[in-house]
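Have a look below at one chain only, the form predicted on its own, in structure tokens format.
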Amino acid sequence: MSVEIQTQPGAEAAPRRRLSPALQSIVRVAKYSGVKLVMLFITVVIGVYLTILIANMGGYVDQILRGEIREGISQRLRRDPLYRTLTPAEQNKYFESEVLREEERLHLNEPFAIRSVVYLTNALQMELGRAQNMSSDSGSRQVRLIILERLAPTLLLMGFSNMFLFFGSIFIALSLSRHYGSIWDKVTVALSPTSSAPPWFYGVFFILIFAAIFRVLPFGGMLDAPPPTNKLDYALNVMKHLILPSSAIIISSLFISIYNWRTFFLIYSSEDYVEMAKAKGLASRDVETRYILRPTLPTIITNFGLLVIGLWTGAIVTETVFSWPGLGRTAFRAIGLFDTPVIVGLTIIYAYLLAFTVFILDFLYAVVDPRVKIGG
């Protein structure tokens, strides 16, 4: 026996409205962007907090700073004639009060666990605070001013060197990929192991040869003393001091960079679609532009993006060898002086730049490569 249920025409469930393709794409990209930003922010927080822990050696630096404070105050008070007139008990009381006041100024009277969270919160808000032991040329202890003062020399050195290295190596590698097995190709492959030496290694030899022996270039620094007053002479003087450090950076990575890009282009030039394009009679330049360079654009863009944010870090040892007044040398001094605010300030700027670059790169991939789908 079957039972038939009668339904009213208006009682049928209303069909679900589907979003338009354009709106679906917007929702998909928004969800992907939100998740990506959250994950990147968590990564930045973890990285910066680990930097704080490492810079403080888990709080061990506090003991070093306390020892330096007591030693510095002790030497200062020994030179004070009024202090020597006090009784031993009064001297000890005054000494301890001065030590306590200095520790309070540096917040060493607070537990390290609390201060590390305060450091992290301030760093994430870009409140870099004051340096403990360093200062700018103008005498300011503001970390922001210290970094800004050293930023221009680093951007000049690293920007000139890395831009020349990046575009020069791609251009030469593309030329070598056309003449695989030529004498220049073999020379590049043979010289690629020379890039195993760091830039400062070549810098020491360049200083020895061109500054100490031939005396044609300066030993280091960014300007002569006193610096030229004329703008043209000032610029030429900076360029003269730029030759040795930039040459050391370029030479240390040139051949391995050319070798890497040349191998990369050779892999793409052996694809079937490239052979098909050549068989159709397309010009070599058109084949390179459309069928070799176009598929490699995501990799080129990635390398260029990471290169740009890498300009902020500077070259710590190379800048120190050449006495170049940049961020690399500043980081080296901050590490030696256990100046945590400066170290954290440099780290948080680089972390934000890196996170922003990684976020933007995903969208650039979708623009240059139609196979990439955001959130797909």
Given for the second form:
Amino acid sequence: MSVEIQTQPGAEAAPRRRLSPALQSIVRVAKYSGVKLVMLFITVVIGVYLTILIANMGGYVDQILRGEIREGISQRLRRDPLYRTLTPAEQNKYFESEVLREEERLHLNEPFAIRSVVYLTNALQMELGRAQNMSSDSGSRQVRLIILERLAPTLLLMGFSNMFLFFGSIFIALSLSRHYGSIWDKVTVALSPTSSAPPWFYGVFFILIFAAIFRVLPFGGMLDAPPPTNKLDYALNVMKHLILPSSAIIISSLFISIYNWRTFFLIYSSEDYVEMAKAKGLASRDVETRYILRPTLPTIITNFGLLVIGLWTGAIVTETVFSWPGLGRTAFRAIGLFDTPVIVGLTIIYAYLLAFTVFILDFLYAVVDPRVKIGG
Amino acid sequence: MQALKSAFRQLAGYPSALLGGILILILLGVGIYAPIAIPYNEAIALWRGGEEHWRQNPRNVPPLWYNWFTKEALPISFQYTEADENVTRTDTPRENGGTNTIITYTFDFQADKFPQELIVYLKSDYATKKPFISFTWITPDGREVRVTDLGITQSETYRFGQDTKLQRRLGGLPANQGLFADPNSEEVKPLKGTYTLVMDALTFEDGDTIVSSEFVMHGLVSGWFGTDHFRRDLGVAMLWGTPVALAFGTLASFGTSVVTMIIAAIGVWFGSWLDELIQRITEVNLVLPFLNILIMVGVFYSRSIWTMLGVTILLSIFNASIKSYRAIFLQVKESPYIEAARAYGASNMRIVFQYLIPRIIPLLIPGLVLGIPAFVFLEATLAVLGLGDPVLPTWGKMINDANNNAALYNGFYYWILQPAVLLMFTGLSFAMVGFAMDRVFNPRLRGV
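Output block for the form predicted together with its partner chain, input the form predicted on its own:
Okay, now the whole complex, with that chain kicking things off.
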């Protein structure tokens, strides 16, 4: 906003004294943004480095990997007819050289302290590198491709269900707060404890009812085998597979979400200025949008921002229960295969998104709420 | 104290809190009963399984109460030993050494379906020559069927269903059907009534005896909770899952919220760099992928429930609620009674633990209770991912086993439904009480 003032031709002609508050505010915002960015970057660095350390368990994972390499190579060589013709000394030498080669490929010959810093700097530059053991469905070892391949299903599942959940619950909560004490209000309050169960839990019930007993919806996966070739059928097929997992995600937090928003709106709708607006005889829709929604906008935006970055993590267990080919399952598989580059790749993207969202939120607050002054 | 009493009276006014409270008490009762009924080590040994523990059980059969809902009665599994009332045993010495032992097993069969399998376990003691034994099957309508004749070793297992000669004698029907089939019926269906199995054993030298015998029928229902793919009685996991879930949930929730509150209080009281540091740690913690780290610890290091509990608490201490506690403490810090405490020379620790923290305990309690279901389900979640405690039987591990064996696809609904219902009861009961507490203790929500 401050930038706009400067680019206006009229501002050039204005006397210096009138310009200085604008300049001051630019300096203030720039200084604030700079400090904030540095802090966020440090936070990301520490968070990601901690994850790298944990993903290695103090060198323990290196030992596991070394053991697996030796095991794998000795099995491979035992089947090799040429290898059997060598003398034991030659065999040993060849075996060791093969082990060394594989360890060099995975950079296991370098100390972990150095490797962890390499992981960190590469990750910070978004050079995700190559996976150690995993490969994408198209056969690539690029972490970027492994993640990109699974991103779409996760965004589809999480995006669809969370957007529905978010806007649905705000909409319902608004109308409930208007009819405080009604039967629907009471039902929602009574049902809110059901949200203590996670989505996979409802997923199990949904699979039981709709897949196992009635056989109307698939048990899991994202497509039938073989997938339909027609584009429309393909989309419909994905939709059919989407129903159960997304309903599980929606149901598991719908009531608590409505309850929280409703309580939140109720607290705000008992403010004096709302009473005043009602007394003036404003239409209830105007009261809602201008006097209740407007001041609660920062909270709504914060929640929405956190929701959007939450999409990125996927839902490990829900995806596992429904065999949904998303990022959550990729993360789970990467951990099982001790594939540090993939784990770090997923973490760094999440960390950057989180930092970016936190950074942007401050400015959004200032836009929607005139009382908030950036860096003030 | 008076305030607490009135709060609880108010709480009793919420029907959901009352119901939740009753459920919690029942769960607590089961939780205390479980380690008494099956001690820790025994539970672990039972759950590790093996033939010696569970050979009397069929694989993957539903619980007894299935019979209340099915049109056709399913045969109930049983295991009889010589100590049971329906078993008789007579030992008569023979003229030229050895004994003649006759053991009869009598049992009532009222089911409309055939059992899975019949098995006899025999233990004998002999010097040189194997004891010889012949089995006769007597049906309710008086037919006598020769089952088999065999010389037995010190430890012998005879499975009726695997005896092909017997199958041929029964007209091609497998033994589990042929022995029970009604000969006057067009379709193959079991004849109801009292069956007897007579075992006539001969030993050939003095001192040789049949030490013990055991007759087992693998029916189509077993126990109050059914069995799994390892023949284990699911009752063990249902029972032992209760204390494990309660302990994990309450310890994690209690540990997390109390430590979080103490840290927030200390940060606010000492202020300056300490407060800054705590806030920065909270932000770093937000970046860390919680479930991924738990999974990493489980996969790389240890799946023990205590390790998981520790890591869970460690990762949850610096959570977002530290900020809301901080906001309240900042208000409380300015109140006159704190100033008075400072004036009379109270130490920092005294102010934090005696004046600051007690003030917000009413806000802590609902959060603590509401946190329990989340942690109970977290334990189950980890187990569903295959990261359950390696030795302890838990509800989550049951669901995981069931999932791995495609229980829903194969129709073993009881396998998933039973632990799921218990999980739901646990989650709901604490959530209902917590919600009511929140409304009683939290002044902002009063009347909303």
